[in-house]
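Form predicted on its own, single chain, as structure tokens, below.
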Amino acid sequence: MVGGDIHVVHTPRSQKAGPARLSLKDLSLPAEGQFSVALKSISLDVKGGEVVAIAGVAGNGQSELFDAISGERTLADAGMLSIDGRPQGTVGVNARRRAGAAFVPEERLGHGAVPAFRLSENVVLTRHSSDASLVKSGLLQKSGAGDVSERVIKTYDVRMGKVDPEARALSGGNLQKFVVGRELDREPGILVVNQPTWGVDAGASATIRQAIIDLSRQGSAVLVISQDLDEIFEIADRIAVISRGELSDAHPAGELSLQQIGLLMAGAHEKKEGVRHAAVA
């Protein structure tokens, strides 16, 4: 089980961060519909060994940014997104997974997991293209999927009423531990997770946060999108803020106050009429 005392998150001092593993360069994406937010020239490097968190009020482009990074929406220019130095902006989610990235969406039931599928079947959904133990000679290996599922359940203390239940049979916290654990089990070089502990209890939250920190300290680059400022300050090495589809510079977490983040959430970093507002002091 991860983390020992599940209500305490231990944040070991980060070693000097390595090279950038996830790079966004002038990433722009038009709004997809009336209620979507356009992304505007977003640039960010996430280095191996660190957790970067993106804060913001809901509806300011977080979902659109996750879709752009995960490959659910591809980009006009391959160079807008690079994984370990390789341009990946024009390829889809499976190709990005094969490049070493893993993704956890905000909606766990229906997006992160198919409600009527068993947990072992849900393993296949995100790992069939990147895990050789699940597909051999074009054939699905059910035993491999079962092994992964059992390992995730044991490692992340997923509580169930029966063996290999359908995803909809789990509580929200236990399903979230499974969905996050399924991706962490791959030991990805890059992890992007949207609202990692939304709607889960304190014990599950601590387990998930500790696992995210531990992955980063093993050399992976972790990007967390969250509306929970307590969570952000607990796990992040650097913090950026998204507002109306624009991303601020990322600052060391220890150098930002709640007041400064509030100003950024209000748009202090946004470009208006070609001029960027003064930096938040």
The other form holds:
Amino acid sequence: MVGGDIHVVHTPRSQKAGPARLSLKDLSLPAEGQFSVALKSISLDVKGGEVVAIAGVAGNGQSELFDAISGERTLADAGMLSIDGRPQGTVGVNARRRAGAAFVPEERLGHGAVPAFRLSENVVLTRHSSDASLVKSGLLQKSGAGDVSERVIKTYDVRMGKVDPEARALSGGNLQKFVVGRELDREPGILVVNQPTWGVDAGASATIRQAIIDLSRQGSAVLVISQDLDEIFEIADRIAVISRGELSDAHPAGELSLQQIGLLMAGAHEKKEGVRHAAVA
Amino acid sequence: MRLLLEKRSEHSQLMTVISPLIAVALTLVTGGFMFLAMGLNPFEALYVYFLEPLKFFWTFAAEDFWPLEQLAVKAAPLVLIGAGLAVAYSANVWNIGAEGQLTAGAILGAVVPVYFTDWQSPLTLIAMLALGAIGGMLWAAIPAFLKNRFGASEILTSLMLVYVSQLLLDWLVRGPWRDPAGHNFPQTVAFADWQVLPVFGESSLHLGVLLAVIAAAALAFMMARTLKGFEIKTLGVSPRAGRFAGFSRAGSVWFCLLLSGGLAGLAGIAEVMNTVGQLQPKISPGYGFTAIIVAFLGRLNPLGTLIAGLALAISYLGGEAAQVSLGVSA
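Got the form predicted on its own; any chance of the form predicted in complex with the partner chain too?
Next comes the full complex, and the chain you just saw is listed first.
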């Protein structure tokens, strides 16, 4: 099924984590519509060299948090989000990319990639402003995009039927490898991934998780939003939990039990009428 | 046997080219039956309609060249407007009111001959063309603003503004702008010298034809090769991915409406600076609406609108010929 051996994800212990590269400070964002979740005063530091995971039941503000961090929705105050110490809350997604951040959304088709575009065109989608070899004075450089696409396909073992196919012609796992690989190829200082291996076969999952860990061990800060607790325990150094738009403190992965995560998922950390419930752990 | 329709996993290059040809072929068959129902010989009727304007290609007779020039002159506004619409529709911006922007462009451009009748210099020509484009842009800016500010559908607002601009034109030519020496006809002064488009040699081919070809080529280049074209296509097929790419939806609404409106305005002023020669209550046989068909028949590709514009222009010319030689009502 997976067309090769599935290798075991190797997680070298994180060396001493560096300074915070991605900082969220009292990040709040109103709900965008009836079915959206408001983010309430979220604070989190992700340091260079570590993987922080955000667990939670679907629909508790994960996609809103992703949009707020990526800059698809900008924040009211620049200081709510800092990249490498510089406030970036009010700038858009491309300015944050130029500051060294990379983002992989949950939906592959229609958000992370345009279904009807070829893979080389989908390279341009997220890298047109941060990669000088793709766009020169407003003109697309097709050879530059083709080179990046080739490199990603080779490095992350993306399997496909023909040369430079449209994104929708790829299987879920192969497209996910491409979408994650497209960002990893930039060697970003900060990587934010929502559901890195959602609906992806075991072989592709292992490749993606290993690549995420390898990136963090090179000194990048990695934030993973996931509903898959097995995945979280496999790759995370610290774990925070989101429920109803509120984020718990991040605890070292080794100190959290499944029961404690379950309590946090149920909202044990939420502030209710000014009273803080008994802290977990 | 059960028939299953299954979506292709990828676009078919072949079908992209063939499907408009199939559409044209089916149109011919349907048209043939309609002529038959009217008691005419369908083959003769279709010949008069679609082939007679192109007779030059097999007779090479000098007198048959004239219909070809007419074809280009009729196709010019269709291509000019259609190419702009093709870009707008690629971004899912549905400008249906090109006819109104055409009218607005003609009105604003005509300010020069109406109020500065004696000003004659090459600058007159440029000023009129520029004002024409600006007039179309201003008219298209209204639906753009309403769309971005209030979420109003540009389909409705741009369409309704067509009738506003046509009534405005009607009022102007019957009222304040009526030619005092015009025997009370509802028309402005006749444009002269630098107020009309220069023609190439002895032909009836005017500057507007050249502008249409340039516009189609420039927009085709923009769509295929520039980041702006990439942005427009992305926002059209996948708005969420467009936002992820950092492209602004509101920005593309402005860009597409101003672009298509400006080109429609240019087509409008070019039309009154040549074929019509002055403002009248009616200045266009519906080019702005026909251009919608041109944009789609050209597969939303600006270069495709060159061919589609010629195809639709044939139906205009053929329709006139059919009235004369077949005695049918158009």
